[in-house]
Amino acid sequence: MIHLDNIGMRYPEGQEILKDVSLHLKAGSFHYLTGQSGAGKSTLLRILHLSQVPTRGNVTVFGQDLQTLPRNEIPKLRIRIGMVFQDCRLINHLSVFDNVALPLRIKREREDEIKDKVEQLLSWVGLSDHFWSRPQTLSGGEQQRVAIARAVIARPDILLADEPTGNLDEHTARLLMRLFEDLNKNGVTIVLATHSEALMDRFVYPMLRLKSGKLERVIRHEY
């Protein structure tokens, strides 16, 4: 799905935050991305999302080498990669329905098809009673479920999540993890950044750990 080869990332006038990071994400896999604050987790996710270009190294996505790919072709690849942020990044003046529908409207799908898809997905995440609610009226867990629905409405092959349970209570975090597991069972490749040891102990998957700019793969015996 995505292959990183000796990726390096340095911000202007700063130290290199990622050093010779190599990674091969297989289709249908589920990985945690861990590391201390400032280790580069969000930077690595942005590179995987194709929204940030590394300072050096090669990135291959769905068989396409980004070094030789025309820039106007990158959005076609990015639409196959969903992203969920810790702060949700919902549009407050739009309803829950319209937030989730936005990626499909950008693709210029027919409104009747959008209606069917959005209603089905919002029912799946347990928000069938909140179609026309505004995001600011929802709880933190409900807002994250809206964000997940928006991220997967276009049926991405890969879903990236940056600390999606960081601001949630344990019960709500478990509910969200069940949603991620269901998506993974349906073939979505998932990388979930988290620092929650409790979450990783309860839902056991391989870990990708960033330390001092280096990435190491940790395969847990329970998995």
Contents of the next structure:
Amino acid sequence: MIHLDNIGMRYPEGQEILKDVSLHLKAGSFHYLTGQSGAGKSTLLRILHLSQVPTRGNVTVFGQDLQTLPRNEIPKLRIRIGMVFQDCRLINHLSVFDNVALPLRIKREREDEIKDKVEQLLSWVGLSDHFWSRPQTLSGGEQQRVAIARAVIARPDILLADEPTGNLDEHTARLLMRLFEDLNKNGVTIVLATHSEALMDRFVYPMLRLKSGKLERVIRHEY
Amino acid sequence: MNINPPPNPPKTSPAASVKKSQGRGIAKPLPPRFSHSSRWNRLVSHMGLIPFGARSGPSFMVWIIGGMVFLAVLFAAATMMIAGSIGRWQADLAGSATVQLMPNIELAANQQRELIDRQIAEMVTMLKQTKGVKGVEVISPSRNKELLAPFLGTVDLSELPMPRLIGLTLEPQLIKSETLRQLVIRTNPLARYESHLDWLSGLVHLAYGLQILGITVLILVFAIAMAAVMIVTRSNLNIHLDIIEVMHFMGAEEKFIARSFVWHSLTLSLIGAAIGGGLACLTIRLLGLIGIGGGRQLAEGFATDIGSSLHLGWLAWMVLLGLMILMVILCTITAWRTSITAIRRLP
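Which structure goes with the form predicted together with the partner chain, now that we have seen the form predicted alone?
The next block holds the full complex; its first chain is the one shown before.
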């Protein structure tokens, strides 16, 4: 699904943040991405999301080599990759409904289909009563659920989540993890960046750890 | 991958039970703009993605475009009026000339008359035989007196050595002014040939200069308007960068994002062009009315020209309308190019 082959990433006038990272994400897999602050988790997620180009190495997404891919083809691949940001990045002047509907409007789906899908998905994340609420009136957990709904409504093959539970209490974090598990059971490949040892202990999946720019694969005994 | 993820929520979801209890029926009905699918609805829903009114004032661009359209229309109208005047003057005067025959003041009065009558007869004969001379009219001394009356008053001119005039109507395509001058001088070396275009040429050059100036100003006005649109669009792109990034990361194509900015620019430039163009047209009409009123107080003939100069034909009005539309189109293209260029810089 996604192949990273010896990629390296260096920001201008900075150290190399990722060194010779190679990764193969199989369809339907679930991985945690962990590491200390500044280890390069967000950078790696951005590379996986095709919103950052590595300074060296090859990236192959859905069988297409990013180096040879025309720029206008990238949005078509990016729409197959959902992203949940730590700060949600919801559009505040739009309602919850319109925020979730946005990826479908980008895909130019019919409004009646959009309506059905958004209704179903908002019900699934437990926000049926908040269709017309503005994001800033929701709690952190509710905002994250809206962000997850928005990330998955266009039926992505991969879901990337950058510290989605970082600012949430344990109960809400568990609720979100169940949503991620449900999606994974439905075949969505998930990479979830987190610091939370408690979360990783409770929901056990393979772990990718970034240390000094290198990526280590950690297989947990329980998995 | 064989299995597709939701939108249909998994039945095992903890939130699914909530859905059953809360139900779809409880959800508030969707507002009309999303209730059914149509091109217009898609268009409208697309336009609401960027909150232009919220953090950036639209009035600045409306007034800039309005002001620029106002200036552009006025300058274009002035340029067309000048062009029209040049055309009219040339059409009126290209086909006319005058031959002057000076009396010999050393002769006695009756001898002077005899000589000049003979010279006139010779000149008229030559002119009538010349191809390209359509009409020959000998101006009588009494008519001569009438023509000079505004300048010299009603004094007795009989004692003054007044030249005799022959008015010519020409077909400029058949004879050149210089050829006719040579023929006139060959017939009578003391005769003077005056093409009416000669004295007009200085004025025509000045008018051409003004026309070039008008066109230059027009181009500058368009350039300033486009620069203003570029600045406003860039500023809007910076203000709403967070929303643009979100759409970009969700897989929105450059065209999809740019369309919001183009719609915004199109709407504002349409409003600006309507206001500026409307005011400019009103000004031209008022100037036309004042011009006719003032013109009547001037000397007869000249007033007609002033009055007609300040009036535009329907074709000229169409050109002015076209200018407003051109301004809107150029502003829209500028907004499109600026947005696409900025969005392409995103990772």
